[in-house]
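For reference, the chain that follows is the form predicted alone, supplied as structure tokens.
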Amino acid sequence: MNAPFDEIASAFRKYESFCVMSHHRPDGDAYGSQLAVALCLRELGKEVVVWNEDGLLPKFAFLPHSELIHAPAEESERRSFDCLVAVDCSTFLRLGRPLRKLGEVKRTLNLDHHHTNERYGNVVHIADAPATGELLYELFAATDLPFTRAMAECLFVAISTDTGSFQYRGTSARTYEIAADLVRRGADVARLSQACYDTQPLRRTQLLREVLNDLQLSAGDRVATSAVSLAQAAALGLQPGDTEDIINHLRAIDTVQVAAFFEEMRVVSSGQPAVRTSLRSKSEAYDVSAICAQFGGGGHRLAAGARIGGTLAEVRERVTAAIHAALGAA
């Protein structure tokens, strides 16, 4: 049962100190949603901290008041808040390392759109929407909470990026109506879209070359996989977020139904290697969130991911086998 918007708005007004968090390896929906909530709370005169494990990725520095986003310093003490607001995060642990710096919290709000959400927290609202930004729009529009131009721009980016610039399945007439109202509220479509889609460092294009050189097709060319190693990432000077959406070039192949991209990660605290895995599907018949759930991950039917322990070769083999099994059962 979802908490009504009035209950969420009441929490925004009742409490005085807030920490706004989202998942590690954040995308436009995560950042846009974090900032929209933070800016709303600041308009209410609240004390607000915006934490993300990765801090602010340079590609999203164009967002209004992006300087609010940071990773808590490792040497800092734990900090308590009246309220934790988790946005666009399906599991509590995906909030990542900032949880180590989180002290006592009186209330946890879980606002998300992933159908795999674990429904953690005291106040939970999981929307059937293509982006968490759409849920937040409905919240702000339906209540008397502040709704500024800067918030509108953050929500436009959140929705645009999570819908593939309004192209993915799940994008509805309501999504376009919301986007239109965000433009009326001041969102600059041309500026925001250029920053999101037409501006990237050279290393991203060089990465694409490496990814396509490693392309492997299987299952009658219905499955496409590629990977990038730590050595390749170092040689290219890759930064967090540079691999975001690279997988779309694999999925775009006409015969491909499921694409998988594997990114070797630095050794985790356990001392074991791990691989960040992203899956994309073209068809509702192939639920990649179910495949990722086999490895402790989750997401949406058409877009999901997981962090999987093991070497790059091992994880690629295991996940590809799971994809083949899913295609055979469909």
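Values in this document were obtained by computation on a predicted structure and should not be read as measured data. Heads up, when I say rigid core I mean the largest set of C-alphas that superpose within 1.5 Å between the two forms. Residue numbers count along the first chain shown, from 1. What changes on going to the form predicted together with a further copy of the same chain:
The Cα position of residue 316 differs by 2 Å or more between the two forms after fitting on the rigid core. After superposition on the rigid core, the Cα atom of residue 110 is displaced by less than 2 Å between the two forms.
Domain motion between the two forms: the smaller of two rigid parts turns 17° against the larger, based on C-alpha superpositions.
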The other form holds:
Protein chains: 2
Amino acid sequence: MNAPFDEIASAFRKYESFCVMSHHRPDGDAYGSQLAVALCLRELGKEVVVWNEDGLLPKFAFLPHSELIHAPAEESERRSFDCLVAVDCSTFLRLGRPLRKLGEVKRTLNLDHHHTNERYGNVVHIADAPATGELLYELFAATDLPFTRAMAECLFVAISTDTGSFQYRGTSARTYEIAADLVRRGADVARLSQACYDTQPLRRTQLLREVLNDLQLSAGDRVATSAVSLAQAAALGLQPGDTEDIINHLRAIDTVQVAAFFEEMRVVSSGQPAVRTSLRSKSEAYDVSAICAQFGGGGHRLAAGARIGGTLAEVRERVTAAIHAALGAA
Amino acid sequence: MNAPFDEIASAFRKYESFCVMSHHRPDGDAYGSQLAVALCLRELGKEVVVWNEDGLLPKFAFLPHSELIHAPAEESERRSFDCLVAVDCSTFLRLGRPLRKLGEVKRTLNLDHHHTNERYGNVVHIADAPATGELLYELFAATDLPFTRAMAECLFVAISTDTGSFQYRGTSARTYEIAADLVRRGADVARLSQACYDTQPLRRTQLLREVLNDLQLSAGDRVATSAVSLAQAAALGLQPGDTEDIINHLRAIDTVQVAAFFEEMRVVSSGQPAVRTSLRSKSEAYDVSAICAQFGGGGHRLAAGARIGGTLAEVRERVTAAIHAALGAA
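Next up, the form predicted together with a further copy of the same chain. The previous block was the form predicted alone.
Everything in the complex follows now, all chains and molecules, and the chain you saw is the first one.
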């Protein structure tokens, strides 16, 4: 059962101090939803803190009032709030390291669109929608909560990025209607879209070049793999989030059914090398979450991942073999 | 003065034989608009021919009834029609070589969204819209003309591709409302978007690799250039349209203000080498149509082009110098 919008709006009005959080490795839907909620609460005159494990990634500095987003200082005390609002975060633990700085909260609101959401918290609303931003739009539009132009811009970014610019399955007639209303409320489509999709740091373009130079096709061009080493990442000066979506360039090749991207990870305390592995499938017939599960990972049928022990070359070889086996069996 | 929709609908009903044409080097808006008009006319029981100089580019074979699109045979006689419907074509001559096969027509309809349209023809409607597909939507929605699911899919592709997936300036609240209605009429967003944006032949990915390997930055990373030679094009097996949009990868680098892409052209009868040059600007302050005008080309402030005599290296050097001069002067 989803909490009705009135109950959420009442909580926004009733309490005085709020902490708004979302998942680590944040994307446009995480940040956009955090800021939309925070800006609404500020309009109501509330005390609001916006925490994210990764602070503000520079790529999203264009979001209205993005300066509100930060990671709590390592040395700070735990801080208590009347109300924790968690947005776009399917499990409580994915809220990440900021949880260590969270003291007592009277009420936890869990507003999300992942159907795998664990339904943690006291007031839970998990929407059947392509973005948490779409749920928040419905909340703001259906209640008498404030709904400013800056909030509209944050929600536009949330919805646009989580639908791959209005392209992915799940993008509905309602999604486009909401976008229309957000534009009417002042969202600047061209400026926001250019910031989201058309403003890459040079190192991202250089990364794409290296990824394409390393492209390997196999199984009759049905499998595409590429990898980036720690040495390459250091030479390019890669930042967190830079490798995001790079795998789409492999997946986009028309003959490719399964794409795999391998990213060498910093050697941690265990002293063992490890590789962050992302898999994408184009077809329900090839379930990449099952392949990732063989290596201790998980995800969805068409998009999954795993962190796998071993060198870059070893992991690439083992995962590619597993993909070939899956294709052969299908 | 734009012809009212009723006048266009009356012409669709009154005449019996139609030829539907659009510009050469067709894009999604050209093809999508051609097919939407053709399918409407077929629903009305009319005799319809759909001509394009480039025939059907394989990339767009996914469009409903794309098999209707063809180039008239070189050896065929001129053919007369009651009515010529030209869509998304700003000048009569851009209809290209099929004009040589066009006999008498009683009436020419000119339906377009380029504000530079020369207003050729007897029934002219030039919409202030980001795509000709948007104009056709308004036509079909406002009149009692047939409006099938297949037509909705063609219009979705027309609008989506001409707005860069609902991102470019010009994408309005109305554009999103129209998309919502097209989805309600049966357009399959995910399937069409994947076909448009996520299905590249391998040679396109290889072309991108070569373009990135050739990337040159200058003027403090404010200018990005890249080039593709005839030898590269031959080695990759490039097809018409393959270089389309590649320049966006140069333009997307955050420091870049002006991007230039150079494509060596087949040596024609004159025996002189020539280079197809595309320029993009990110700022109204740098007018690339003025730069292209120096070389006999033209276009818009932010997107322009020219065909320039000379070798690839010569043209690249001359145009880059002209860009540097424009940046220095701004």
